[in-house]
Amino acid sequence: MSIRYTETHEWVRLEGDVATVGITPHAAEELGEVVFAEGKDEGLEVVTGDVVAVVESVKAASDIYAPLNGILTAFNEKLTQDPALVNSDPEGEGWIVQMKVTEPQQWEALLTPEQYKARHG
């Protein structure tokens, strides 16, 4: 299991052809207390950069972007009851969407943990 990052502060964990996507701890901290999260419809085909979810905090609303091309397969339903999971465990229980990746070669274009840390601390 490995993890990569986007310039727009999403993290991606790829297991087989299933990608789990959330926002980075840095983004969660910048966003502030998350009070609402909503994903796009399961089965929606997306390309890199499409909006796949929205999270709202006490500060602002933020779009969550597809890091890879694929088909949305799940929204983390735990977030409907406890959206603050995005803050308390952003790279664990606070994941936001899962998708079936259709172009796995795009993985190589994402930032490695070292590259993300060098750019965003």
Second form
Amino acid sequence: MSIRYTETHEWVRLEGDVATVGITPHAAEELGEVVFAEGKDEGLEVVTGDVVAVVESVKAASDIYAPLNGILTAFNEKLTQDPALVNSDPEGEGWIVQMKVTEPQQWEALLTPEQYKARHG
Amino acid sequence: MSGTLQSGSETSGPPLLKTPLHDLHVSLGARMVPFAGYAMPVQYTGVLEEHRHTRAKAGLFDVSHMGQIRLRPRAGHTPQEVALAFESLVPINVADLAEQRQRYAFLTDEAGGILDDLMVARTGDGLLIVANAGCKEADAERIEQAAGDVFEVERQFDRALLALQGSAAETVLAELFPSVTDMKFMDFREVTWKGAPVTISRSGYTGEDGFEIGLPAERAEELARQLLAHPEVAPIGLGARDSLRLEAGLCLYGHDIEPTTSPVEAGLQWAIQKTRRPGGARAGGYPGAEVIGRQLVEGVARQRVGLRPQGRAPVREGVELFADEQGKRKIGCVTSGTFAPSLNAPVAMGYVETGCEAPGTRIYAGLRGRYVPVEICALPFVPTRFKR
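And the form predicted in complex with the partner chain, for comparison with the form predicted on its own?
The next block holds the full complex; its first chain is the one shown before.
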């Protein structure tokens, strides 16, 4: 299973043509305790950089951007009850949206774990 | 994602000032951010936990970035003359403020706008003002211009100011200063602590019982460490300070109040004593008195209100408010909003057209292209626990 990153602190896990998207532990730590999360509607067609969800911490609201072109298929409904999962398990239970990827070749343009780590520790 | 990832690592602009407790904050693991020109701790363990700790026990805040300004009579003048002269800047009754008492005040401009909000204490020899960090130099200049030959202004910007807030604040502080148990809300004292001149006021900006303690910079860490050694006391950052003051319904300068808002619009007329209102013994005499006096009599077109968004989504500063679900008639704007840890729900403050301000009124906030229901509600959101 492979994972890649965006410059804007999203992580993406690709399984077949389904991408799961969340924010990195670094981003979750910087954002502070998440108190609210909300995804855009399922079925929405998005391109790289479109807003797919919003997470709000005590401090601020942050948009989550589509790392790849595709169609939104799910928002992590667990976050409705327990938004702090984004902090406690950002790369696991705290995933934010899933999407069906329409242009898988875009994957290659995303940051590898080594590249992301080099930029953001 | 967008948001706050760069906030802690600004590299442009002049170097940030440090409070006397800077090294202590860093050693306690604080995340430091730029605030009003200072490097300030925004959080230590987390905003929610720090917020709840303050209400349940006691929180120690570094508010040394705020400006302490001393006003002392010049030769041939009295403290009472200082108080009267200072009244030329504020719509507050300072002349009748008893010695060792403190009062909330604000500086106004000619249009009746708020230039800063302050705490004013009557000391034995004049006044002690506490001003907001971003305004303190301008305030001091303004006060100097009003001083004439009556008083001199001493900028005590190098002094430290700690705030100990929360239900355990009295018990904790009484171990060092037993006499604080005799103080009521807004009492003020000058004491000596191990040879250092210390000011103590029973006040704060969290809605909790608590104290603000002013002392020389070089003694601040020693006092802070002593307070933090108490098991009830935790260090608290700006993040929780903001959610605490918002739950308490208190205005944040530069957000809920500023030069474009008048004290009457902001609902601060309670702070303008009868003496200074139209018909009072010392009515007017401050900048904008005509505007504010008229507003006190005739009312205003918009008012600050408490807002309870009905969903879970926080409604933040800048969000527009509407009378209707379709967002057709704009009636106001949010000036502060966050998630209230004590209520486990979002809260906000803002301004709405007069007529929409009654608690219980349902209005709508424009949030990411939708209009979410918001209920106007009475302030504070969380009952205050001052020791009257």
